[in-house]
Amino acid sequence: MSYQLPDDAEKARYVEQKFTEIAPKYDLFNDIITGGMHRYWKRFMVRQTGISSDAVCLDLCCGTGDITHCLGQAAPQGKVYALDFSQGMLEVARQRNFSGKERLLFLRSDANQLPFSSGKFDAVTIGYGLRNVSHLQNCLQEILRVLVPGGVLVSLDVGKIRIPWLFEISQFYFFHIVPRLGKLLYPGQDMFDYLPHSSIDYPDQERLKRIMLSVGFKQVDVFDFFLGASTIHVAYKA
């Protein structure tokens, strides 16, 4: 039987449950499928924030806290709020032995309804999270709201390779190899089928850039890795 994505009404509950189930081995899974490159991409995206040492940052859809920790290192006199709606992911993040952990605040909440006042954060990061929100534009508007004037959003997620034959190879890897690797860690876990299928309707690099501009960001820069299989968007608030 072919895999079916959850509908919009079920997506939030499904994603929260499934990410909680795979949280203990999620970092290992990412190391395997990217050859460890996701760690470089996360450090790169934090550098793109250009934050000062006393910045206040939000790591949205923080997962196990990789980006949260990098933000904490980049802002040693600042504060980092880490938000996710998967309790399992947050528990893994809280238990990790981060330096400067007292400046990292982990919260469970919904990315579509951020529990923060407007103009609070110098930077917002989101790694592999925009694909999983129920309402993309609403989430981007919320991010824009909580950024200070001149603040920056940096998003890391899957992209689309533009060279047709390379695109086909990448799709074979993503849809056939990645799920099998994941199920070696968690036999029968259909979250590893969700991950590639969630990319089908997710905007490509240029379309996502246009959406970001349409909600009010003044400038968006795009950085591609692996010819666009992974991509980083850097969006600035006016």
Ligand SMILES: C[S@@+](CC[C@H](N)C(=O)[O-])C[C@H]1O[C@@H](n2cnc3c(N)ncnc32)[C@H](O)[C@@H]1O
The other form holds:
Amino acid sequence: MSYQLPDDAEKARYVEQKFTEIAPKYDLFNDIITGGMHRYWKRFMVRQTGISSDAVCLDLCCGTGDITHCLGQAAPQGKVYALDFSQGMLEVARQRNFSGKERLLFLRSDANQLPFSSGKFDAVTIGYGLRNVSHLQNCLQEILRVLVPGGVLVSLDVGKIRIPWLFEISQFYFFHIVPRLGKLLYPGQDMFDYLPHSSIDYPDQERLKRIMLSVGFKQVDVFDFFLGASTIHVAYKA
Ligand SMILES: C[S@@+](CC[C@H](N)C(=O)[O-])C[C@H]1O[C@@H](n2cnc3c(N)ncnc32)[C@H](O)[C@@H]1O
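Next, report the structure of the form predicted together with this ligand; the form predicted alone has already been given.
Shown next: the complete complex, the earlier chain at its head.
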């Protein structure tokens, strides 16, 4: 394991550049490493928003726009803002042939400093994004600020399996198999080593829930998939 994570000062630039490099095959990579399950988890997370058909939503760290598109389908009279700082990921998202595309607004910006007024969104989603932002608590505070009272945040990310021997197997898959699968698509690309290493310091399900409560969310529900390897947090603003 000779891979070194970028330090905090370097992280944003590194993450932005690396996602741009892998953007054209990012969706294929996700399909391969999750066996297509990420599509089900993304639909599940959008259902958890409970949004009405005219809701105004924000998909943070939108990447190639899977969740953005699901939000657009769930709110056919609403509007979906989708934000990411990787030009490459946004280009793929903008080129996709989504239905209702005119209601999806893709913006290049930083999730740590949201360019929106307070109380604008009924729901915020973030898929595999909290693990990547440089300042987790700061990003959660920004999300809380832009939500309407009673609004909801839904985050999908990797979690930690609580059964020790299964946790070891999942770690072997994540640290040894996933990078090899990624490098079949992009030989020599170290982003596929970044992805598992970025989970080392990322809080487990219970700790993330406590952090969400500590920044001011009033209630947080947690849904685990694959015994916790994948996890969804649903956090409500008072
Ligand atoms: C693993 S991808 C997830 C993409 C998409 N949400 C999905 O679930 O397929 C993480 C995305 O977060 C974006 N990202 C990471 N940190 C960010 C930040 N501080 N501001 C905006 N986007 C960020 C990256 O550019 C990348 O597109």
